[in-house]
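Next up: just one chain, as C-alpha cells, the form predicted on its own.
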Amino acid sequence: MSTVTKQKRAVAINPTRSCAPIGAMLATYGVHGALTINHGSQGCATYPRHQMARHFREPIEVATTSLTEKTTIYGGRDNLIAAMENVYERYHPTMITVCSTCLSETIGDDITGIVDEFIEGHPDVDIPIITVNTPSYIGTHITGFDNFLKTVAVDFPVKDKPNGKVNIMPGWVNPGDIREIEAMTRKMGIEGIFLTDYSDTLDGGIYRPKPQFPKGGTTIEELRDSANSLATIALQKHVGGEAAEIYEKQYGIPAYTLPMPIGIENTDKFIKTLSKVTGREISEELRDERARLLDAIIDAHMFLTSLKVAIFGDPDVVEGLVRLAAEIGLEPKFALTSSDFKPWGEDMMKLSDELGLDMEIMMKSDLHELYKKIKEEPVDLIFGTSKGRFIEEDLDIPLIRMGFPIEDRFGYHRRAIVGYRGGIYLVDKITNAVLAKKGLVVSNTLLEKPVEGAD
C-alpha cells in the first residue's frame, strides 16, 4: 500500500527545485519579442540565466535592477524605473515582465505601483508591462511559471468574435514537447494558441543577419485573442490549471485541466478532449502513432516487467511518468517532488490505488532523502533530471534523464516525452538502459552479465 511522506529535515541537500523567478523568465521567453526585468540583485538574474543556458544551450537575456546595500535600505524604485527606461529604449520589446525576488519582496517595494508610475510618466511607451510575484521563499520554479500564466489570463485577453482556436497551456516542458503537442493538434486540423510557446525562442537557429529577437513565440495579438477560443486546455494541473479556470470564469471559455500527456492513457485524454471541444475526428495518423506505441510496449515487456523504479521531478511530470511506468510493466517504488502541494499527494494516492501500486510518495523532499531510501530498498532505474547523477554514479543505477535541468547530456531539450511518439522514445530509452546494465540479448533472451570474479 502506498504512503505519503514529507521530509522532516529543514535543510535541503541536493534539492530538485529552482527559484521562482526562473519560471516567470522561462514563460516570458514564450512570448515573441518579450524581455524580463528581474527586480533584485545581480545574482538573482545570473543564476537563472546560467541554469537556462546550460539546459537549452542558448544565450539567455534577462535584465536586472542590480539592487545593492543602499537600495536594499532605501528601496529600489529608482533602479526599476531606470531599468524599464533602458530596456524600452535599447531593445523596444513587445512586452516587459517585471518579476520580483526574495530581496525586493522582503524590503517591500510596491512593484506594481512603480510600474504604474513609470507608465504614467512615459506616455510614449506603448507596450504592456506586467508584474509577477516570484519570491523564492514561496513555492519553486513552477510557481513562478504558474503565476505568470495567471497574470496573462487576467491582463491580456480581449473578448471579440470567436476564432475557432483552442488555448493550450503545455506547462513547464521542453521545446521538443511543445513541438510534439503542436504536431498532434495539426494532425487533427486544429489551430492552437499556446500559452506560452518557447519551442523556437529557446531552440532556434543561426540566421544572418541576426534578428533582434529570436524567431517564434506567442504574439501579443494571440494573447489578446485567447479570450475568443473554443476552450482552454491545461496540460499540467500545477502550471496552468488555475489560469485555465480564470479563462472560464472571466471569459466563459470551458476549461479542461488534464494530466500531462505522457504515455497511452494520458495522451488519449488529451486527444479525446481536442476532439470533443472542436468536433474534429481523431486523425488516422495519430491512431497509427498510438498503435506503434502499443507495439513498442509489447516488444519491450519481457525486459521491463517487474523492474523497480524511482521517479523525481516536478509534480505533473512525476505523476505522468508514474502512469507510464505502470503501463510498460515497471513498478514505481518512490515518487518524489520538492513541492509542498497537498493536492498532489492526494492525486498520487488516487493514482496509486487505481494502478494497485506500493510506493512511497515523497513531498517537499530532496535527493539526499531519496538516496537514503534507495540504499535501504534498491531500485533498478531512476527517472529524473541531471541532479540525480550522484545517485546514479554512487549506487550504479541507470538514470533516465528527463525534465529540467539536463546539464550533463546534449540535446535533451529537443526530445519530446509527451504524446505517442514521446512514449515510443521513452520506451526505447528505458529498455536500452536496462539492456546496457543487465547484459546482452541473444535470440531475444536477456543474458545477465556474469558476477565479477566468478569462474
Given for the second form:
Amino acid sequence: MSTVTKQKRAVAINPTRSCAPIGAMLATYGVHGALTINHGSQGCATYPRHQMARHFREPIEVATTSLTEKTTIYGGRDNLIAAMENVYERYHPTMITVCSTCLSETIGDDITGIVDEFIEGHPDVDIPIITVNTPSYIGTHITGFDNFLKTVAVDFPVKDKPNGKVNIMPGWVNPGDIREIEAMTRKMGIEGIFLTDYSDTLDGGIYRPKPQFPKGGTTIEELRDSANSLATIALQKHVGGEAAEIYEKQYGIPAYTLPMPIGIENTDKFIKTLSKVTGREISEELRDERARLLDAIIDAHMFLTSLKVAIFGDPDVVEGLVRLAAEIGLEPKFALTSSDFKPWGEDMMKLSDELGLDMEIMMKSDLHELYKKIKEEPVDLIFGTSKGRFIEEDLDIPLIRMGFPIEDRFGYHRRAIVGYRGGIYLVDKITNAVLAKKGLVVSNTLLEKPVEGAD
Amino acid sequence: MLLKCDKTIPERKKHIVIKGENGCGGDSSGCEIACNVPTTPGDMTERGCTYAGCRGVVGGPVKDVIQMTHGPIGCAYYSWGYRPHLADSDFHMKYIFVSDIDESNIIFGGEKKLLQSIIEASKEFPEAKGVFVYNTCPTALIGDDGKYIAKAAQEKIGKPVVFFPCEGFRGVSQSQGHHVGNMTIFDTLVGSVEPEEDYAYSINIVGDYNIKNDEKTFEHLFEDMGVNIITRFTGNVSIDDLKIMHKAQLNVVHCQRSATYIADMMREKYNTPSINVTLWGISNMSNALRDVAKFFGLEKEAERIINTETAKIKPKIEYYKKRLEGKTVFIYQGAPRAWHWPDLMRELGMEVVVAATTFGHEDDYDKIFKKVKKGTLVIDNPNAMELEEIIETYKPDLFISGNKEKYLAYKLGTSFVNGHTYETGPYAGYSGMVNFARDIDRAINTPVWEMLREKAWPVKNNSNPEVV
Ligand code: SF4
Ligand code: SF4
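Given the form predicted on its own above, what does the protein look like in the form predicted together with the partner chain?
The complete assembly is shown below, putting the previous chain first.
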C-alpha cells in the first residue's frame, strides 16, 4: 500500500519548483513571433531567461518593465505602457504576453486595465496583447503555463467552419516531445493545432540571415481556428486540463484530458483517443513502433526487473513515469512533486492501487527530504531533473535525467520521452545506466558486484 | 550615437559613444556616457536585480553558511548553483534554502515563517557556521522586518544570522546588490572577533569570487613571495575569515566595482590601505605582484616569480598569438572585465572594437575609454536588439559575454567565449591566461564556422516570412 505524505518543514531546501512567469514565457515561445513582457523588476525576467538558456541552449528574449524603488511606490503603470510601446514599435511581434510577478501583484497593478488603456490609446496596434497572472506565491512554474493556456482558450478562438484538426496541448515538455507527438499525429494522417508548439522555436537551426523571430511556432491564425477543431486533447492534466474544458464549454469541442503519453499504456490512450475523435485507423507505422518498444522491454527485463526507483518532477511527468517504471518492471518507491495539488495525490493513490505499488507519494516536498528518505531506504535509480545531481553524487545512485531543467548535460531538450519511440529511448537510457553501474557485462549478461552468494 | 534599432527610444543615444567622435576625444578626454540609470522599460536587458548582485555575487560564495532567501520560491530557485564560485567544499553550491512565501504570508506577513525557516535549516545542517538571509521584493513590500527576525534567530540558534536588505527593486541593476552585500558584511561581521596571532605580511584578496577556481592560479604566487592571505572577499571564504578581515595589512582589490566599497570602509575604520590590481593577463598579473611586493619590500622575490612564471607560459602564448593575431573582439561584461581585458587581448594580438557593460558606473567607463583605441564603440546596458545590430555591423571575430548572449552570438555565426563563468577556466593569473587563450582559439578556429560560410544550404520554402 502506498501513502501520501507532506513535508513538515516550513523551510524549502532544494525545491523542485520555480515560479509562474517562466511558464508563461515558455508557452509564449510556442507562438510564432510572440514576445513576453514581464511586469516586475529585472531579476524576475533575467533569471528565467538564464534558466531557459541553460536548458534549451537557445537565445531567450523576454522584455522587462524594469520596476525600481520609485515605481513600486507609485505603481508600475507608466513602465508597463512604455514597455508595450517599446516592444511593439521595435519588434512588431505577432502577439504580446504580459505576465505579472510577485512584485507587480503585491503592489496591486491592474495589468488588464493598463493593457486596455494602452490599446485604446494606440489604435494602430493591431496585435493581441494578453495578460497572464503569474504571481509565484500561488502555484509553481507550471501554473504560469496553465494560466497562459486558459487565457488563450478564452481570448483567441473564433467559431468558423470545422477544420478537421485536433487541438493538442502537450503541456510542459521538451521540443523533442512536441516533435514526437506531432510525428505520431501525422502518422495517423491527422493535423494538429498545438497549444503551443515551441519545438522549433526552442530547438532551432542556423539560418542566414538570422530571422528576426525563430522559425516555427503556432500561428495566431491557428489559435483563432482552434475553435473549429474536432476535439481538444490535453496531455497534462495540470498544464492544459482546465483550458481543454474551456474549449468544451465555450466552443462545444469535446475535451480529453489524458495522462502524459509516457510508456505503452499511456501512449495507447493517446493514440486511441486520436483514432476515436477523427475516426482514423491506428497506422501500421505506430503499431510497429509499439512492437519495438515491447521488444526493447523484453530485451531489458533481466537487468531491470525489481530494481527500486525514486521519481521526482512536475505532477504529470511523475505520474507518467511511475506507470512506465511499473511497465518495465521497476519498483517505484518514492514519487515526489513539490506542488500542493490534492487531486494529484488522489490520482497517484489510484494509480498505485491499480498497479499494486508500495510507494511513498510525497507532495509539497523538496529534494532534501527525498535525499533523507533515500538515504534511509536506498533505491537503485533516480528519475528527475538536473537538480537531483547532489543526491546522485552523494549517494552514488544514477540519476536518469528527464524533465526541466537539464542544465548539466547536453541535448536532452531534443529528446522525446513520450510516445513509443520515447519509451524505447527511456528503456535504453535506463538499462545503460544500470549496466554501467552494476558490474561486468559479458555476452549480454551481467555479473553484479559484489557477487551475490559468493561472499 | 543612435543605433538604427533605437529610432523609437532616442534616450538610448546617450548610452552609446564612439571614442574619438562627437566630443569624446581620441585621448579619452571629454568622453561621457550615460550609465547606472534605470533601464528603458521594455528593453531586453541583461541586467539582474539587487538580490542577484547580493545573493549571487557577494554573499553566495561564502562556503559554510546557510544561504537563505526570504521570499517566494522563484528568486531562490534561480540563484541555485548557476555561478561557479567554487570553494574547497561545496555546501554553498549544493544547497539553497528559502522561506517559501505563499499567498497567506503575503497577506499576514512572513516573519514567523522566516524565523521558523532559519531554525529548521540550522537544525538540518548543524555543521553550518551561520545563516545569510537575503530579502526579496515581495517580502520587502509587505514590510517584513527581516533584520529583527535575524536578531531573534541568532539568539535562538547561537550562530551569526546576517540579514541583507537586498530586495530586487532597490537599485537599477545588480550593482546595488554588491553595495548592500559589502555594507552588511562590513557592519555585521568584519572585526567581530580579535584574534591574537601575528598578521605581519598579510593581505586580503578583495573582489575575487573564485570563479572556476581562479584563485588557485595566483594565490600561491603571493604566498611564494612571502605574503599571507587572510581573507578572500568572497571566493572560497569561510564566515570566520570575514570576521578577521581587518587584521590584514593591505587590501588587494581585484573587482573594483563590486568590492571597492568594503576596502573604502576598512580604510576609514581600520586604516587598512588598499591597492587596485588586475589579476588577468600577463603584464597585469606581473604588475599586481610588483605592487604588492613594493608595499612589503619584497621586490626581489616578486621579480624571481614573475620571471619563472612568464617563462613557463611564453611558448604557449606565442603559439596562440600566432593563431589569433589581428582578430577583433567585442567585450560585454558586468563592468570591470570590459576594462580589465583589453590589455590581455593585445597580449594575444587581438584588439577590442566594441566594449559594453551591464551595470558599469562612471569610473568603469573612464577606465574603458582609457584602455580602448580610437574608433571603439562603447555602449552601456545594451538591449538584445542592439547587441544583434552591433554584431551584424561590426562583425567582431570574437564576442565575449555571458550565457544568455551566447546563443544569440551562435545564431549570428559569431565565435563566442563566456567571460562570466568561463568556458573551461580558470582564466586568471599566468596559467589561466593559457586557458583563456586556448578557449579563444577553440572558439575562433573551430571548423564549424568555415562550414557555415561555405557549406550552409540556402533556406528554401521557409514558412517564416522573416527569412529571405
Ligand atoms: S519575485 Fe516571484 S516572479 Fe519574481 S523571480 Fe521571485 S518568485 Fe519569481
Ligand atoms: S522578485 Fe525581486 S528579488 Fe526576486 S528575482 Fe525578482 S527582482 Fe529579484
